[in-house]
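There is one chain below, alone, in structure tokens, taken in the form predicted alone.
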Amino acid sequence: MSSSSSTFQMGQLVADKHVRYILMSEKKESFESVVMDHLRMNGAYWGLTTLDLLDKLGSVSVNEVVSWLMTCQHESGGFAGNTGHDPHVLYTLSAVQILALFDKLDILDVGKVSSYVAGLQNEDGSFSGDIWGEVDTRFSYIAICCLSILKCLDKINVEKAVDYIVSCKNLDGGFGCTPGAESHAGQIFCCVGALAITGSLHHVDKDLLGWWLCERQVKSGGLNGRPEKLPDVCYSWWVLSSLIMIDRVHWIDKAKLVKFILDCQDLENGGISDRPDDAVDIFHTYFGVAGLSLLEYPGVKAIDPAYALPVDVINRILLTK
């Protein structure tokens, strides 16, 4: 995969090997599949979105995936991480995103799914992840993203949801999981993403947050999630998408980040790890490829920084009535 730009001459994305790695990861007898059994819905979303970004979604059986996915839905309307597990808003979003990839949202009872998600909003505008009540700004993003894809944002109090997210903003410009919690790149993505989807980015101090985010780049070119932490490929997504949404992505060295991601590849067996020479997994493979997509790496489809789905998928959904 050659590039006309000298920016990308430091290495190559071994896309075919990553595709093979993802398809092998879905084999039920693999170790990875066994330890991820309870969150298979997330794994399916990571793997399938990676395949779509590499233009290889046709490598999987749509009917097989969708049939399994629907066995994970509960009477409440929510989805579980796998058949026989409890529903949670996180797995519900992954299920909706997978159906969006396949252009199969029409098989959903949208009213039922959206009512499940909307029912998790609390009086203060925050969201619980499930019936057990844990509150986190991750769940605010997940609910808002899910309902936006389903075109049901009117089922929640958006103003209160935004106010709660803003209450989690810190003096450094970042956001935490609850009011007063420390800033973290993952939470920042969730809060900025939710604010972007609801048209509320005016609440963000873009220069202050942009500075905090660009400070996450370390000497190796990789990004970390908090000060003094090691770099990790997954922050190529959390930090980069946030910088793009607030128009400050030019504040980091993109070429060095591309090199860091490519250095985390298993060139022989496929897959991407958190750091060079570590064991690969499906989570970091997805976020590595998604990061390269945000960096406009040749041969990787464009991904939407707020919805975490390919741009063509989001356009298909949001530009149709």
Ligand code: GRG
Contents of the next structure:
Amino acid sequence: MSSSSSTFQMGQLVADKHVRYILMSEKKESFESVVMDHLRMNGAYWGLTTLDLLDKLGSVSVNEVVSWLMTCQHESGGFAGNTGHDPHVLYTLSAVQILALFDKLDILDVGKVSSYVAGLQNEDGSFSGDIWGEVDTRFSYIAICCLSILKCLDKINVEKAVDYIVSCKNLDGGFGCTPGAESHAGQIFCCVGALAITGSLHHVDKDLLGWWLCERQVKSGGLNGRPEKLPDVCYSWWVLSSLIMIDRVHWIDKAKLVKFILDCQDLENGGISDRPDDAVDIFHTYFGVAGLSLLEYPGVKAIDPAYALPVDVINRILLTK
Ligand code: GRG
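In place of the form predicted alone, the structure of the form predicted together with geranylgeranyl diphosphate (GRG) is requested.
Every component of the complex follows; first up is the chain already shown.
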């Protein structure tokens, strides 16, 4: 539980405690490790990116992480959430992002990974998440982000991929997971991010979407994911990154959001929760720190709003041939 009201110093990021919390959550016997076993690849991406944003990536063994990560790759080229599980684009992007963080993309058989991802594109331009075929704009983003990092976007039909995303745009300016589905901040991040990476942001009605997104801020300063819902630290990422990509971030009260995120810290044991006084977890710890990064909080490295990786990592990849 977080101890936000208190004897502790208010309004400060307890970075060292978050670093210790992340390093501890790797310990096998923790509850979190057990429940996250099947999506360990995502957990590793959240934890390692947070460490890098706090300039502490050096505290983990690169070889240990990379050799475990490679045990998760399948013959198809896709990655699973952990050793012995099935491959899915969700984990394939996390694996690629982790290798990007460590500057280890060269150990990948890029042709194989990119063929796996490209092979999930459907005739209408949409993407399935794996061989079982579920379609969602999350998977469009993941495929586009992953192939862009691997410099293989030419393996898919980008025009059709963009057309499909545009077909998921709603009258309120937002986007859903499939055509006609309700606008949701998480899906908006995916659609806006994919459009940003492919240079297609002209398809977004920036004022209309900016209005919908800035209305996500509630009294406490936190953001929710859609109307009438509770605020949650993770929307500090989904909403804020989208607002930045469409150049409307000045439409929210940034200071109030910083305070909301800081109020969700466990000041004693580290970690960040969804809302003040709830239990912390690695997912919200990442999105809290990433949100603070977008808010230019001192001492936190800058993160790229479209690729969800530190700006220096993305520059290293995109600025080299
Ligand atoms: C690299 C950052 C990054 C992402 C990869 C997986 C993915 C791409 C994006 C997921 C986008 C998404 C749908 C996020 C929302 C997650 C979430 C908190 C869902 C909860 O939905 P509800 O309906 O919660 O349970 P609300 O807040 O609406 O009550």
